[in-house]
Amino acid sequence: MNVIILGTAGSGKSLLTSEFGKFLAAEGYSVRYINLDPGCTFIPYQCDFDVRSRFTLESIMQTERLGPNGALLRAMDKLGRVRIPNFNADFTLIDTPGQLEAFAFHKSGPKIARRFSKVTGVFLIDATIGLKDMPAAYLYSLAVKYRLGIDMVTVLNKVDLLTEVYAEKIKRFLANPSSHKLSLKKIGVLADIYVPLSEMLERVVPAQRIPLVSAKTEAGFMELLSLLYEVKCVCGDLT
């Protein structure tokens, strides 16, 4: 299986690569790593094949003159024509670039996204962004899913980070989104779309549960795997 490894900047996709990688080895699967990343300067896993060996971010930004999201948008295009391999491995984790709207949102990332068979995305929320902003970043996990058009899991991670009682409190949210709409206060126009978007996540969010999971504890690791095996089940139940 090909898993996509997808959140926005400081969600901690290279490290949730890494971890979960060393746990699907304890568990006795094979494992292979890429990078996609032209601009990261570590990464805490050893690569079976490193975009940063072809190019990356500084040194467009030197030969071509460009600016950070001027030579970003180049390596994207670049990367929309590198041969990366196909590995024959159990999984193979695929850590994308930090600036995940460039990787998604670009004419690339699609392209890319169908060059591997069996792939599945893992998107990574940050469970620490509140549950006041965790409608958008839902929805915005949404509009990855439809642009890369691939099957996709949700996960919150950091986990590790919040108290039992807060980390329950998002559990219920998950479950039912419209509930949280009562302790707004219905101020302005945000108060007025959150209502709605609310409801419409109500709808969505309980065809798949989310696991809560932490990539610096492996919390929620072994939901994760059963999840990426269940999304790919011909049932289609992700509850």
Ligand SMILES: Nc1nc2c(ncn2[C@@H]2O[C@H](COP(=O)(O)OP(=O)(O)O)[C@@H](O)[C@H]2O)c(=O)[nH]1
The other form holds:
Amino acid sequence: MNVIILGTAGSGKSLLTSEFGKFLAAEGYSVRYINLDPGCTFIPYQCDFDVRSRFTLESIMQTERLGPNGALLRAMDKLGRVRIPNFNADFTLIDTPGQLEAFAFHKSGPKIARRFSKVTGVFLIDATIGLKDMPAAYLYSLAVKYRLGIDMVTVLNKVDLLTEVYAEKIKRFLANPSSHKLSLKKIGVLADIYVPLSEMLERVVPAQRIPLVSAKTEAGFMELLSLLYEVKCVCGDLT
Ligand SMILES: Nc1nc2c(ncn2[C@@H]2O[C@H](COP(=O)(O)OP(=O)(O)O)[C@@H](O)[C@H]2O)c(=O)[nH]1
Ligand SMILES: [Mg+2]
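Please move on to the form predicted in complex with the named molecule, as the form predicted on its own is already shown.
Complete assembly follows, chain above in first position.
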């Protein structure tokens, strides 16, 4: 199974790739790692394929005399043309560029994502974003799923940074998003979009559990693994 790790900058993609990989290996699975982030300077896992062996953001900035954003766009053009190996492992974990939008909303993003066979995305939401902004973050994960056109599991990462009480509150919200309407007064001018948004989420969220995980402590990893299998079973792919 190929698993593309997605999420906004700093949501924990690289750390989750590393720690979930170790967890899978300890469970007896064969694991391979692919890094598609040309801009990172450190990766916490041993790559089987690293795009930085072809180019880096730094090298593009220097040779093409571009600023960071221009270089990022050029990097995505180049990434679309790189031959990325398909490993024959139980799990290949694919770490993606720090800046999600540069990957997902560039023309190369969907092309690359769909090039992998048996592919599932894991979208990380940083759980410390808080309850009020959870619907916006979840909506973003749906937009990325729609854009890339792949199956996707959404998870809340960094649950170790929440108190137990707050984590429970988030779980209740995810089980019943429109229950949160009670604190609408605090939302003020956003109330107009918050209500339809919560109702829309109520229709989509229960279709799939959203595990609370921690790339730091491995909390929720077993649930993430079973969700990955569930996603593949639902779409008829049991491998
Ligand atoms: N406490 C905590 N920190 C995390 C977790 N996952 C990632 N981090 C930290 O968040 C920062 C960004 O993580 P990184 O994996 O580089 O994010 P990326 O940009 O999405 O690849 C780093 O300092 C990580 O140590 C987590 O589950 N818990
Ligand atoms: Mg990273």
